[in-house]
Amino acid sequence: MPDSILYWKGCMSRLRTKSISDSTMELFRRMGIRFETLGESEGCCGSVLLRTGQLEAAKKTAESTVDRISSAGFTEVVTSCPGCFRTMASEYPVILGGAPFRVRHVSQFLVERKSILKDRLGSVDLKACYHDPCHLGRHMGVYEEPRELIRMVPGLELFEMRDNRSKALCCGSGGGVRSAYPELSREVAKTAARDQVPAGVKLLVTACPFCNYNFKDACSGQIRVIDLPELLLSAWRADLNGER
């Protein structure tokens, strides 16, 4: 049985937002965290199938995912995708009766190891804002862990979006909207960045590859977008650009 965690990248970070999974793995290595991935055999957790009502297909995908993870001997799974986190931790117990492994979002996992990050992060002069992902916040109740990690970066001022935590707005990418209505999805992200981010804030921190992808695509030139593991790794490297 592996004595390391399984880092579950998720489809978005594996295929479209690779900098998130790459940064997470590099951060883990610097922190001395033992981890493995499933590589090309990772597959999908079934989240999108569930959101779009394809329940039988979602159940088959979930069964296959559980089999791949459990047959490899992993008892602990960490993911930087809130959709995967919600699906495995909250919905697998409903559609499958449970799963033989523990699942956490990377923010929860890193907060438990914040002593390793302490004094390793370079100081910046930067104003940032955090966007609460729907799956991570409203659906799974994870609000404070990402904020605690962001506040660990010396010199970084954390501001709140106008509507935050349980009242946070969707980025416009979830529920299949980005795939079915890409222009509408982009417009939601543009509106959120324009109306929700306080004046003077130039850095938007996400904790979800879907939010990251949609905000970057919709708000290029309007605001800089970075995901939580990317932020922490950049601060560790002391190359977090002081754009403001």
Second form
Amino acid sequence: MPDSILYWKGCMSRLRTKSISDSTMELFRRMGIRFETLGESEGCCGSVLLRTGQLEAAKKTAESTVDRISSAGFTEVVTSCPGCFRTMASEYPVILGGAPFRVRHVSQFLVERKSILKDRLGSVDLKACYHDPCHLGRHMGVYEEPRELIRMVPGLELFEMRDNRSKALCCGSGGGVRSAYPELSREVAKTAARDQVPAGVKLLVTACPFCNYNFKDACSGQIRVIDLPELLLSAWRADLNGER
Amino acid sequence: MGSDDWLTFKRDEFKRWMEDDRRRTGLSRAVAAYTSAKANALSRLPELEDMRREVRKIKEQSIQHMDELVKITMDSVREVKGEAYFARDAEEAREIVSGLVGSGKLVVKSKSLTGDEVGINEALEERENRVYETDLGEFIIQLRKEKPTHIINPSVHVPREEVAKTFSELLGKPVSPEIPALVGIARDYLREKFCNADVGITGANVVSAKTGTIFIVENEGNARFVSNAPPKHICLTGIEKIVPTLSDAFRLLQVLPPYATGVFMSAYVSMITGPSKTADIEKTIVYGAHGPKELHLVLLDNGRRSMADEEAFREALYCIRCGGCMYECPVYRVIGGAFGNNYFGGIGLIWSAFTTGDEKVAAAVDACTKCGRCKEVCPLEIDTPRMVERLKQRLVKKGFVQPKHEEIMKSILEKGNPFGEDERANRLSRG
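Mind giving me the form predicted in complex with the partner chain, seeing as the form predicted on its own was just shown?
All chains and molecules follow, beginning with the one already shown.
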């Protein structure tokens, strides 16, 4: 067990955007990465509770999560969700005084293993652009890793949204807004996709299940939305249809 | 308010904004103009990088010594034959200003957030004074009986076609929606008010304690009229606006305009140190030459000291009110003036809660995604998302909880996920 990493799916890709966690696991298998999940007992990182002002419930949740992960013997955690990543890596130290494992976002983890991906990815003819998730970019300073991975797909031309990296526009789903005011969340995503994506770009690559879900929901018919591991797996399978 | 009123009125307000294409048009035109003007100004002013850090330090120190600076300012103003007052809350401020104005007077005003915060117009109108807003944006929304929707550009949501309609009603004849002509109408209409007004009321952008100098920054020239033409000038401003010296004030004044409107410097900066005076006849000082005979400075607390006392919210007082973070906020771009109460955007949520109370702003706090873009574009790097999270914690303790968030919390504690789903079917995956 300790020689495997823990792949922490996060609530969103565990239950709402399952194709993100399914693709991530299939990609890991193809890359020969040893991983486990906590399955039904994964639970919650506490991010949503922190964002909605429920500090006590967040602490309680975070404590029990740290217990589950460390009692299972994991020392390496890789997350799909930038919210889980930020919460565990930068907020557990504040609210719990730390956690006995290392946490990374899947983009950081994969970029270290990009030699495995090299020559595996099929060629496409596609113009795409990448949306920086707030929790990954502004809050954790991870900007280049996802871009590096996207650029590995042969033939994929990567464009930037008008505002990007530290100035990127939020998709509108963070901070408990999506649950409190769903129409507002959708409107923010729609406005961002409309104003920010360069003309001719047909594919929006996300690196966050929340952004992914919100953009898909708000921009159906406007632009195709895919999460980073989905993109890489799809390129590996050579079924990323550039015409779609 | 009823138990859910704090929520329902805001939800309706959001909806009205989202569905109002005219407002959205006005707002998006303004955002586009602002962002390109600011980008241009910042690229041509590389020295601002150092200067904005200096201003941050000036504000940190000023807020740390706020009470002391209030005292120095009041002494300085009195020394130059002005009057100075301290108002603990909105009610005291209204009383002081109403007492100074009296009743049946003609009052001209230049844009003042602080005035709106304490409800000064309503208080003066209650005493049968006629009050005219003279900033064009404020004038427009005063006529439309609306509330400001941006701190620098209060009528940002009103496109030219709507302004023309409003002015047509004012003049009782058709007016064409050409912007220069609309500006001309306001100029002609207000000129006579400036000259005949009994009292002029302004805010202040900065106050320097040591000299007792009030700084008013503007582009239209209306604040000059307001602070100069009537025989009595009342300046109402928050105690967080005070910095120790003139040099400190000048630092701040150089950072404000590029971030506020994308210009190197605003057209007019008025520095006012005491009432108008002359000693040209026999060296005998007489107050009230061409300018006001009386100058009254009202310094307002109204929650500011509480903000300063709480480490978690003190940073909000560093805000120089450029308003840039609002234009840059993805949520403000959609719901504009509904995103806050008197003060807008992320920083406005903090300000609204402390100065106008929790009820009116609690629901808007849940519209903030805490994305952090406001911090990124702030010249003083104010950590607004962190403060909004802290504010939310406080509001939750006071019972302002979104029913949906309550449901999510229960689901997380009981089922380990926010969706209320039973996950026992989920099998363990392994690779």
